[in-house]
Amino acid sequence: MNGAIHITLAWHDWLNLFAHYMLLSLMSLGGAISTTSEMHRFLVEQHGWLSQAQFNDSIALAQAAPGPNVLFVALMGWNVGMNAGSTSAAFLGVATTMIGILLPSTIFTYQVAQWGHRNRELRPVRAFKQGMAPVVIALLLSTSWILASSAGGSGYHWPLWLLTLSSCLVIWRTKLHLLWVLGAGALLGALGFV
């Protein structure tokens, strides 16, 4: 990973980092990456913890590797360890963000999903349910402008801008496989055009 710094964290900075990852857990009403604008705004722009590359990487790696996408956040915390100085604070970061984004949505989840089920035809739960669609989509379109804004401002790389819009209409439109769209946008940024 490119764009390593170096951060001193205390005791009550990994408390923060994991009362901030349960926060974000209840909030992942479309999975850990609709939450990936909130984890930019801490990680990245409040504490200075990740740098925007080593952000970018985390997601990246993670999407293009197989299992779960949520990898991406132990990635975060593993390289928050790195940047505090050892292979343990990197454990200890892995641990602190997954148990966090796991915990309270699991919990969560069991205990709601099965009274949701059982009630799925009462108009509030039906309401509840169309009303977080907007609100996914919203958390989704900011975490794509995060990501595709690293370069610098929204007109700054316009290539870069050009190539996340194809990508969102190749994913929208077809049913083009997300390793083939990761494949194109990997060899245009090797061959420099992006």
The other form holds:
Amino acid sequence: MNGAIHITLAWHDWLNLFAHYMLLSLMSLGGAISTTSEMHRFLVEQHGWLSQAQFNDSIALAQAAPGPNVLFVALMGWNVGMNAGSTSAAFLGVATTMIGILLPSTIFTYQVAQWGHRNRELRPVRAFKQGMAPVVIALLLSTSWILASSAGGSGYHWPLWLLTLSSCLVIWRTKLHLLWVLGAGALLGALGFV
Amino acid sequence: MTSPPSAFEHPRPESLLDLFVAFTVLALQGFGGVLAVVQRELVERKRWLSNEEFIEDWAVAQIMPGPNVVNLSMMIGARYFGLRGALTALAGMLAVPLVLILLLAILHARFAGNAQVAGALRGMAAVSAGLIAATGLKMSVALKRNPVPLQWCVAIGAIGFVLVALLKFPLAYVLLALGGLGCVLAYRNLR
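Please supply the coordinates for the form predicted in complex with its partner chain, as a counterpart to the form predicted alone shown previously.
After this comes the whole thing, all chains and molecules, with the earlier chain placed first.
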């Protein structure tokens, strides 16, 4: 299997994973994708529960599949469980990461949404909403950087950087459907150009 | 906001099942993100929301932590059926796509040894990185109208990028410190 590693997870590791995703849930102000760099730090660098290839594949597969982008979190949980040795652990991984990433934020959002809607003209509400914007954008660019710099494994691989840069320009500047760009990336990769 | 009182009665979901099916259908159309599909399906086709309502809900969904479209679906569901509606919309958005993506993961594990499959995913990962950067760039246009002065925005953005992407600082500290600075600057400049 691609980049699979073998790990052993004790109960406190599962709890640790759950707690970490609950924390990330409350920090995911730009959407779940903005906390990707933190997931990478935790799963790949700090604990070694996920290989670099599995990390990248989780995000790439979720982008290629229908549904909200947050499902990449389910794939990370799935892969952590598979690394721990079984399909049932993989389902536990999906439940742990998905419930973790969704529970705190959805409870919070449900409670606050109506209040925020009624008070959207209040100065502190507007200050929070707009004041977070620069750092949220920085997080998106950081996520992109981490993904791009690890897509080729270790070492500098200029065709992948070129592909990242040109797809960024195309998506930023044109209205071309994302599927075409993803398809082109898949084709270039399958043919061995990147 | 000067949104006019709704001049006409909105159509509305008939039942929880109707709500669930609607969100499942739109989630399944969203490759690489669902937001654009939500707008087209719920505002233009079903007319459950006016465009103004949609924009206001979207703003709140973005302020809140959590996946934005998940927040948005919950808020829309809650409007019609309370907590049951919120949970139904959430389930519609996630249940079927989750099953699909796990099937994909199993297929992928089986074919991952294949050089073409590995190459295709490597190519798509590079494109995903570009997509995320493009989203950031699109959002950065809004900084011109931000109450935080532009040079502060650039400084906060650059420091945040260096800390998170290059120095691998934990996100919580960066969000608290730089986000807090942004909020204070915004508060001072808002009237």
